[in-house]
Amino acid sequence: MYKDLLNIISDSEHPLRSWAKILPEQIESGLSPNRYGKLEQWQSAIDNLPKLAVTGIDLVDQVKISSTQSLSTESREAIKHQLKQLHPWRKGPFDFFGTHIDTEWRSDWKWNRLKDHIQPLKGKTVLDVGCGNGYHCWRMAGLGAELVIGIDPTAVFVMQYQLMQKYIQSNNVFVLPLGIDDVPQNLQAFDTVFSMGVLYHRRSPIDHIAQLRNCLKAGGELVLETLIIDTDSDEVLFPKDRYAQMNNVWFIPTIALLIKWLERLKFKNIRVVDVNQTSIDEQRTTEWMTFNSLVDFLDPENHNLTIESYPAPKRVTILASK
């Protein structure tokens, strides 16, 4: 599945011709059985799906997978049991020959608020740092962009990754199971670099901004979205233990200090295109992820806290020039 990027990559006049003498290595330790012992379940959820003729793919208006083959109700049924051998379903929603994928996050609602903002995809080299199962990078795809690169160390995501390209077979789009501590340090290779909803589990919030722009080539464009707290100063929230039930989070400064961490690091033409506080219609429980969710995070008398009470989440989308 991943000999198409290192074919593509180990080119002599690649950017990121030096990732491929590690990346093999790092791949195969990310998607270790050793590691994950659910990871023989979660395969063979993906090679017990059925054999379908693929005859419609969709990546510009959704993420669509469709079939003229007819399917019966017991094989839909039977479909639908190996695809939730792959939960949770954070990232989507799919459309997996006529099944709903309805994921925790409405991660749809996220891309149509920042896509007619971005720096046209079209024949562009990309980044999504955190990816998740990588939703938004077919979403990507379907801009054009010539080659995707999500990376994400998360384990069952990069399946449910695997499992779709197992029908979509795009030779430009790859989830990898990795961190980006595991990018190489100052490639310089990628036109568009996206970090959406990882800043705040960050220790060290200007180190990662400081590793994505090491990833942009000169001119390239950084989009970075995270959580603030709403007021003019440079103030930052750091939780004394929890917040929003998550013990990873560190840092979420207010949109005037992530301006002046940007500026601090020498990006150009900052401007924020999307305040949005997240609301219980766009992160919820389903029946593809039924763990608690936002709902259950917040102050039950007043959502505008957190159950912790602090500032209910509320998230920036800002883009920068390298």
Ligand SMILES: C[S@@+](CC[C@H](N)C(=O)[O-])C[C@H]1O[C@@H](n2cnc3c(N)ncnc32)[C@H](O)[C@@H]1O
The other form holds:
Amino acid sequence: MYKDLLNIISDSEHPLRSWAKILPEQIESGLSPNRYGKLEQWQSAIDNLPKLAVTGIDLVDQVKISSTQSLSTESREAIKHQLKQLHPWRKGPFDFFGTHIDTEWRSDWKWNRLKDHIQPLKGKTVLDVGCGNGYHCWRMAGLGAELVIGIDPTAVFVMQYQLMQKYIQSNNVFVLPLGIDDVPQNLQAFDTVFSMGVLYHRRSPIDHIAQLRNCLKAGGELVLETLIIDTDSDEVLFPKDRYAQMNNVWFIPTIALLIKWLERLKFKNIRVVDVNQTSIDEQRTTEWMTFNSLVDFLDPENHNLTIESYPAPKRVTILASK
Ligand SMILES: C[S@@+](CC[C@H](N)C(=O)[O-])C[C@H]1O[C@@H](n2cnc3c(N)ncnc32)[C@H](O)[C@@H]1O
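Mind sharing the form predicted in complex with the ligand? What's above is the form predicted alone.
Complete assembly follows, chain above in first position.
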């Protein structure tokens, strides 16, 4: 699965060559059956999907894999059954040989809000930190990136990538079962680094931004998307306990404070390109993600508040240069 990546970055001239030495062991440990009891079940679901002749791949306007081969109703049902073994499907949507994987999130909406603002990705080396199943990684390749590395420590999402990769057979999009702390320090190797939906999960947001900066080449671009509090002052919300039912949310700054953090870390050309309150149409329960979703995490009387009476999730997309 990752042979091509190791070949690419092992080249003595490649800026990621120092990572190549430790990466095989990191991947093995990130997908260790001792850590994930369901790994075998996920792998058999992928293995049990039929061999299909891929005749079309669209990563530009959507993520769609298609075939001119016609599928019987029974084959379609069997495919759907295997895909659902990798529940929950949070990021997408995907069109998988005519099966519409209607994921919890309309991740395409997030992508559409930022794609025209970022530095062109054509020919670039890109890192997507906390990439989930790699939905946005595929879209980055659709914009012409030369190499896209996504990292995410949640094994089921990495397996969802591997499922798509079984058919797409990409030689330049790789989702690795790693967290940001597994990335060697001070790589300075990427033209663009994305961190979307991760900062508020970090106990030390400043260190997270510093880690992202250390991944960037001089002149590279950071694309940071995170929850914010919509006031003019420079304050931060530190939830007493849960925020929108999530027990791993630590710091939600205002935009003014986030900009100060970026300035203190010597980022330049800091621009807010989007502010958006997450709607219950963008994040919702579907047959592909059957757990509770945003509507269940909001105050039923007032959707501008979470169930804990904090401001409802609002997100900023901010760009900055190293
Ligand atoms: C809210 S999701 C965002 C997914 C995607 N980036 C997006 O914007 O749609 C946060 C992701 O960060 C991942 N994550 C959590 N801790 C992480 C860490 N230390 N390093 C990298 N990713 C992490 C989670 O597994 C999860 O998939």
